[in-house]
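This document starts with one chain, in the form predicted on its own, laid out as structure tokens.
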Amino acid sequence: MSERFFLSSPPHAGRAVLEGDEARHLVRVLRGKVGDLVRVFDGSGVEWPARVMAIGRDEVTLELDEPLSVAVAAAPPLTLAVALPKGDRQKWLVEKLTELGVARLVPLVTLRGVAEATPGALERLRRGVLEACKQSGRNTLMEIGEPRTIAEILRERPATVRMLVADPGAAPLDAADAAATAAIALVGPEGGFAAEELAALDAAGVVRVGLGPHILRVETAAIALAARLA
């Protein structure tokens, strides 16, 4: 077996313990015994293999080995602040820009748009990153941010944080040039933004980016986004 599992609590003395879901998993689906070999993970980006010491009705205790090295990447850091789509495309979003290496997405709310980030749907946004993980090899947390106005992220961006946004009728965007500084992307609605919130954009020195003769859906934008950037 060589399985990769999600630490909800940090390690400690050479042991670890998986809690809730990830122990079931190994468990119940995996059928996991005592004596296997796993490898966990904690988000921080540090990954230990590990071995199965002890079976509970809800944690499995591991003994851990040397943590492997990690490659911190190299790129600064992007987040991208999205208008959600709505439904399973949310969860195609959050795997595929977590596999891509995005730091951060925060739920755009914009005046057209479709999906709502309740309680709820962060949750299950979360989970869509941990799994994603999982499966890519990642060991850091694509951070999950709370919903922002465009005027709060405006309000709240560091002052060396170049910011972007996409737009349909703008210049194709040079990616060598916006990759080198870490930046925020905005990608809007369905819709598109309100004429109100393109002027607040512009009016904060917000470039506007294309990324292609087509319009695209608000996943694909994203992607796209990330893909150049991250």
Second form
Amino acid sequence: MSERFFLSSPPHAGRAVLEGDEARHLVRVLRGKVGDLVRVFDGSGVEWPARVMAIGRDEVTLELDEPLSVAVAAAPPLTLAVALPKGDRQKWLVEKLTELGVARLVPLVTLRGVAEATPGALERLRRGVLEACKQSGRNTLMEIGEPRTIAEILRERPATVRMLVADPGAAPLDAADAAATAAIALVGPEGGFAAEELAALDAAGVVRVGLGPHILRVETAAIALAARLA
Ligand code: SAM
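Right, the form predicted on its own is done; let's see the coordinates for the form predicted together with S-adenosylmethionine (SAM).
Below is the entire complex, every chain and molecule, led by the chain shown above.
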């Protein structure tokens, strides 16, 4: 079985335990049996081949082999602060940003935002990250940050991190400049940023970046920006 499973608790003495949905998926969906070979990761960058040792009611005990890979964190790290779109488009956004190696997704609270980042929504985003990691072979989890306003992001940003904002009509990012340093990139809501939000970003020296001649949906703009910067 080449399936990958996520360990919510770190391995200990060459053993690990799959719990909850991960254990149920192995046993009930994939009909896993004692002796089956699987691969597991814990989100820190390490992946292990493992053998099923015991199957319990809600957990599966595994014996781990030597680690297969220790992923080097994608550098420089990229944070995308995105005014979340609605419904399934959030799922798509998280899947693609995880695949592209984005380090952190922050739900951006804007004046014209349409989707609230409730605790339930954040939990769904985190589950989406896990699924995308399992499917894509990524061994580090993309962090889902707490929702932030533009003012909070400006206040909290480290001095060495540059900030960009996707803005229709702005000049495209210089290719040589694209992946130079750690960055926080902002994408606005379907209705666009309000004039006062853009004014605050301009006053803070945030660089406006264009993504071509067409108006992109929020998730398309976020993915296009990630593909240029990650
Ligand atoms: N009418 C809105 C406006 O003019 O900003 C359109 C908003 S668009 C659907 C949602 C967000 O995606 C925008 O706030 C912007 O951050 C980003 N975006 C969409 N198309 C873009 C483009 N061609 N270049 C740069 N950013 C874009």
